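To begin, one chain is listed below as structure tokens, in the form predicted on its own.
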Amino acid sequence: MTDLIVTLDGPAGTGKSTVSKAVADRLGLPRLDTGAFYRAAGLAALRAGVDLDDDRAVADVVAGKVFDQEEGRMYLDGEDVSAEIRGQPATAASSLVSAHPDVRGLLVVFQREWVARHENRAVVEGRDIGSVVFPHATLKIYLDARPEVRAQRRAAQTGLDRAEVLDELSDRDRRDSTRNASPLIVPDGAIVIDTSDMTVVEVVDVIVDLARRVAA
């Protein structure tokens, strides 16, 4: 069977859960959603108590879980952790631990192998796919949108002010752009789809056309 790895890439904002789970949906693959892994690392590092800020003992916690993630849900050491780790404890936590390199290395081995254990072909979302964990994928796409229009639809979805939302996803992007450890990019070979002026049917389609192309 063809390898068929499409990664989605962009910062906040910018509707990339939703078009993944719909591409992947389209397109009959199964998605990864690497940001649960990160999440799933930083409520890992709060269970064990380790300093959050200390690369080396995040990572030692990290290396002895069994991180997977089926049909949406994300799973610790075989427990489902879905809801906990959307909860503002391990969304603080991991904000911290991934911008550790020795938490995004070994992470970044993990996200590997499970893409390998379906067969090479999956939908996969994040910051850094297209550039350090799949940097020969077979489709790279890099969803932006104008920052208003992404706090707009942050605040839609966690019923936050627009104002205090947009203030907080500019602390981000400069906190993912400008960090050591694979920083959000536009990666090489990508390509950009401003999503400010479309739907999220129209995205989705320019990607499964696309993904049909270089798979034909």
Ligand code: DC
Second form
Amino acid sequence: MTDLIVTLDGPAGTGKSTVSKAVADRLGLPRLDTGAFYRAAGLAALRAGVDLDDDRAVADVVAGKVFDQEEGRMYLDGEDVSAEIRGQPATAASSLVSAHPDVRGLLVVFQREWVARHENRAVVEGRDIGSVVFPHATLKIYLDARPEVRAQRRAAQTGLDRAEVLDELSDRDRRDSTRNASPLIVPDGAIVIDTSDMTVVEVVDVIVDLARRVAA
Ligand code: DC
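Given the form predicted on its own above, what does the protein look like in the form predicted together with the ligand?
What follows is the entire complex, opening with the chain shown before.
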């Protein structure tokens, strides 16, 4: 079978996760959530008690672990850590460790190996997928939305205050797009979809249609 790699990048609150799941289902492909790898790396570093600001120390921990994901569940050395990586400690830790070049280098290799094990046919979601992990992907999508809309969606999901969420999102955007290691950018050749005024179904339809066309 020929390779079919669909990448989905973009900031938080654009619907990446929901959209990538639905696109993968419709195309009959597995989906890889790379954010879960960074979260699991943060959790592993926390458990090991190393300094989260120390790239080399965190990378040494990450290098000794097995990262896997199946059916949307995340496994660290075979342990299902899906719930724990969504908690506040692992979320905060993932944000710190994802800024480190050595940690990123390792996780990028693990992500490529995962896709290779899945016959190079997958929907892969993250921040640097079309730019760094799979620059030669079959189809690259960049999801975007106005900050107020993204904050509104996050607030509805989490029950938190919208103004607070907007502040936090703006901070995170600034950190993600200005960091030295793999900043969040629109990858070369990516199709940008502004989801602000679209339903999930509409976004999914557009992507599935594009994927079928490029794969034909
Ligand atoms: O998408 P998420 O919130 O699960 O991502 C968790 C953290 O990992 C977040 O700080 C962004 C970062 N991340 C990254 O730097 N590169 C990726 N490909 C995916 C996530």
